[in-house]
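Here you get one chain, nothing else, as structure tokens; it is the form predicted alone.
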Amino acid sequence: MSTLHADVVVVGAGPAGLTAARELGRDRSVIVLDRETHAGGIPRHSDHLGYGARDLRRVTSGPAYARRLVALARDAGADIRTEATATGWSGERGLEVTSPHGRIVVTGGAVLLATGARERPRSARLVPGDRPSGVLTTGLLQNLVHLQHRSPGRRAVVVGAELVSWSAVLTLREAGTETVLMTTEHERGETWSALRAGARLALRVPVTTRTQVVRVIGKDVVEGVEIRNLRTGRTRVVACDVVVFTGDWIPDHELVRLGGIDLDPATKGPRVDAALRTSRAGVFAVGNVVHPVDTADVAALDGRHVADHVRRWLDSGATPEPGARIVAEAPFRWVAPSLLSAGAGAPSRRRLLLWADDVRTVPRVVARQDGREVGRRSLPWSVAPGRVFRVPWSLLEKADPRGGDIGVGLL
């Protein structure tokens, strides 16, 4: 096999690590991979505004954001070889790379793992029924729909009512599919209360909470679905042709197992710092494939925010000490970055990241090490399942790279 050799190696074309191609592409030489015929990530095919707040300072549609990171990590320099899979790995910070053009070795200075996230399926959730046609996900249904100009039914069931699943009923409107139920397991929509009152009047979706999908019906083709009310334990038939099962994110971590690198138990992704150094010396890992899941401009800000960590990497070579391990407390379900390691530094946008399963109104938090309580912060926000929850890093400040774990929860 042929070998290439860049300054850095970014695997996924997304926000996160299209991003970190610009800003690394004015000094360094890069190499971008994706297993995808175009650039740009899940905003390709998200075809509805939202996106490029935070990072572009404007907003725009899903395509026009993709194509606006593209253009710019190639006028920065970075070359971006679509339809190249990464398989494996040749060496410390070497890949092995498959494409129509054959097999070839992709080595570089440092390794940037950007590979996001993607939705749980239907047989991953463990919902019984046949394998009829019509069940989806929000990622598949926005190719049929944007990329592929097909209208995927007239009457469709949401399953999930995150951020990415009110995405999903405005893909489905466009396809000119009619959105009967809107389905969560919680005790209410898990986007914000503004958005979520918002949503529902404009686009007329009625949405049930603590209830569950037990079972899709039909052979060839969808004709309902069984919902159960976790109140009572009653069920019910609601007829539709789609199903579309949305959000319960997991890390494209194929990579990060298949190197040996530490995962995170918790996130199912590689477990970082707050310079996102994995445990494989110069290699990092960036958005979604971190910790699953967070808006394309939030993991855009983190690509940016990776560059100068990789740039300090290229010039020194330094190895990290081993750092202390950030560890979720109930009711939170992960934190990110979940090491904390001297001379780091905080980590994008100087907060820590956590994802919980319950409602908390009025949160107050708490990080403990090694018996003693190192930090507590009173917050404004509250706290809720199917989204980021952020903390002040300062909550760590007192806390002991090379002590003991340190975990964060709620008085």
The other form holds:
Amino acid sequence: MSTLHADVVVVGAGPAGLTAARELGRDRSVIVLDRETHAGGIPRHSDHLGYGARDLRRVTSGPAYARRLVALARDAGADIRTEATATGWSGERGLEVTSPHGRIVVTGGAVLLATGARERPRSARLVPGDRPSGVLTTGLLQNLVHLQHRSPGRRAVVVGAELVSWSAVLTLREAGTETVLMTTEHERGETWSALRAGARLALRVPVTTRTQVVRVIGKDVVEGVEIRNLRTGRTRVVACDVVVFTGDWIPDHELVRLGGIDLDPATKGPRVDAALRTSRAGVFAVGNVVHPVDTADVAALDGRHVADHVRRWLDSGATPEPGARIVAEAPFRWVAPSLLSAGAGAPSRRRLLLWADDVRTVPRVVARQDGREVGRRSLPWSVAPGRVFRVPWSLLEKADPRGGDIGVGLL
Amino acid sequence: MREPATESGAHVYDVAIVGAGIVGCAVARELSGLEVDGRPLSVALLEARGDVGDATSKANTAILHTGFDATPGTLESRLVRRGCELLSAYALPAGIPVERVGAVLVAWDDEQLAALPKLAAKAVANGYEHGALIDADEVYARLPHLGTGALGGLVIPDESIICSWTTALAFATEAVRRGADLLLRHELVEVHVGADTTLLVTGAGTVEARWLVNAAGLGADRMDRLLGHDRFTVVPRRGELIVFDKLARALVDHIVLPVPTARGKGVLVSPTIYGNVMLGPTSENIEDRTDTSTTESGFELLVGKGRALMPALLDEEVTATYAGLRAATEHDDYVVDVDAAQRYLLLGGIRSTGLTASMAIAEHAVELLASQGIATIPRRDLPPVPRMPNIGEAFPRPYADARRIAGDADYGRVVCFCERVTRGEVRDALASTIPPSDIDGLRRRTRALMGRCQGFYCGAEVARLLEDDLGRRTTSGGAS
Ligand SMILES: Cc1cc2nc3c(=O)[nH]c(=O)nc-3n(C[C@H](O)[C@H](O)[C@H](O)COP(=O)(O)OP(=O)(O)OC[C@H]3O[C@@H](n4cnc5c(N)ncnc54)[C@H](O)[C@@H]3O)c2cc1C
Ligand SMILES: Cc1cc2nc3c(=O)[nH]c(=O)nc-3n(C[C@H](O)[C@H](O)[C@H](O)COP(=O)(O)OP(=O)(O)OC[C@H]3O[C@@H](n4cnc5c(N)ncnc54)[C@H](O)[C@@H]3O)c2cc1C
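Switch from the form predicted alone, shown above, to the form predicted together with its partner chain and output its structure.
Full assembly next; the chain just shown is listed first.
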């Protein structure tokens, strides 16, 4: 097998990988691998406004944003290779890659995993019933509509009511499909505070909370879904020919696991410290593979943040000491980064990212280590499922990287 | 519907087989390899659906059984054993992936522990000599991720996993290359037995044949009634299954079988030939022969059992869920019979071992026909055994084959990322002897879309490749 080498190999040409490539391309050789025919990651097929606010300081559509990031990385000198799938490891920092140009090994002084996250499909959520066509995820829906210009159907039920769910509703509307219902298991629509009221009015989509899809009906094509009211236990059938399962993210962590790199059981992504270092020396992780999921601009800013740490590794080869784990406590599901190690500095945007399963309007966040409270913050923004809750990193400034697990929860 | 009158000049087949499941395909392959009166036996294979192997044969646990636990003396016991030999031998040249992972029957209580020696003896009675009793420590040495509480086990080293999709396709492909006519979307609705030939009325026209074979699976009793019999009733016995992510494959290297007791059969955990791990099946008699839906109660049962069997498995992602229907009947054996007057062969009640037994059932069918004076001999002008594309995880696949990619760049173009299916493989499937007619058919031929993302990334692109091809096939009139 032939071998290619670069200072930095980036797996995944989404916002995170491309931004890292742009930063590092200036003074290092960088190869970016992406399995798709076009670089850009998820924004390529997410054709609505809402991208680029924090990183490019200009809000554009997903496809325009993707094109811009590709151009910036290319201009900085990064070698972006598409139709190149990393299928496994070859040594500590080498990857086996399949592409039309051959089966090759690509090695790097440093490797950056930027493989993103996907939505759990219906099967992974164990939703019973028939297996007709017309059962989608937002990713599949947007591929169908924006890349293949096909109509998904006439009447859709959207499962989930988080940011991405509204993205699905927008796409459905554009495709001429009516969203007859949005259903969420949560007490309130996940994005209830900012989006729900406004978007509900604008898009006129009925949302039912505390409900669960318990069956998909239809032999060849979807005819409806059975929905259970979790308060009363009663079920009813909603007629539709499309069901879109949205949100419920899982990192694309195949390379992490194949490489035996430490996994954070809560995010199911690699465990990283504030420098975005994984448990394997010289292997870093950025974007939604680390925090499933945040917005694209935050993923991109990971890419900017990691650059200096990658340079430091390339120049000195210094590896971090083992640190203290950061653990999410209810109502939080996960926290990222989830490792406090000495010398890693603060994370991207000096923020700890958390994902919650419940709504809290006046959250008081607390950090505890070895039975002691090490930090506390009252925050003016609310906690809600379906979007990232951000906490200033200073919450942990008194925590000890050599101590026990650090729990982050609410008072 | 057309009048059941012979169309003048219409071809009369020597044999018409109804049902292109694994059994019908195996029989078609076998019969098309024979000659009678110095000419090849002419064979028609009729199938109601748009593809072969699209019913029970696509939704099972795909274990190539040794037959160690069959009831000794039954036809099933004999054909499973013989079928296992035949299919193991055929799999190699045909490129059907088989992995001899072996099985461990695990006892979880005293009753089950006491049953193990009896099962070992039964295995011997069935002609299987390699079973071995092991203690709890050895069980855990072989299955380190097994849940706590195992008391002992019985090892059956030759139980294997196989690809049931490729098997049905290989049989059908070989039958077609030997000259059999595969008539898809031909649902049999009426039968008229004449003096010398039988007229089969289907939704797509009539077919005339001298002999008739019933391999209609769940529909075998209904077809039997069309011929005036009333000897068995199929009760669909549903089995639901959960398939876990490939990353779970490291948890288990053998088929973990339950010990059957008076209180019923438990569920199994097994690696799949595609590199996943499977949990199931449930067992529930239902009424509707088409109801392959999964249920909340089925999942609950499986998750509960799975948690006890292998707790770490339940932390893994679920890739797919499905249900299959066993064609159970009131009889405890296959329902096989030949009727000389009607020139009719019944292959019914092929319940939960039909994949393994398929080739032996076909062999048996030839013997039964011979017993009725249809003297056949093997043809000598046969085409070679078809070499099927490998979709098994344990064998080389194009994406990892540097030489193949160098020779044809499309084998380096991954279109389904989770399963690493390349454009070259999709192209080959679309150009094959029996091309797929829908996404599900393409999935069974290539593995496209059966992975963990279930189409999140590639679903739209793969659908486009198929539809472009279907469009071409219809406009060029070449659709079969
Ligand atoms: C429907 C939808 C709507 C959204 N709307 C918005 C919005 O309005 N605003 C916003 O800011 N964010 C939005 N987001 C979120 C945003 O798209 C993500 O935050 C962002 O794409 C994450 O970037 P990433 O680089 O981490 O991963 P991704 O964009 O997922 O990129 C990962 C890349 O890695 C590649 N890859 C993975 N594995 C391999 C491998 N083994 N070999 C080679 N390549 C590989 C993939 O092909 C992919 O291109 C939305 C997301 C979705 C799904
Ligand atoms: C959950 C489960 C697990 C199993 N596990 C195993 C296993 O591990 N190992 C094993 O060896 N076996 C196993 N089996 C059994 C095996 O799958 C079956 O025995 C086998 O598939 C039966 O094949 P068949 O060809 O008889 O039936 P089918 O595959 O059902 O084929 C019958 C065909 O006949 C067609 N048909 C019916 N009526 C008509 C009509 N009127 N006109 C035209 N066509 C018609 C149908 O469309 C169908 O395609 C399992 C079965 C189930 C359900």
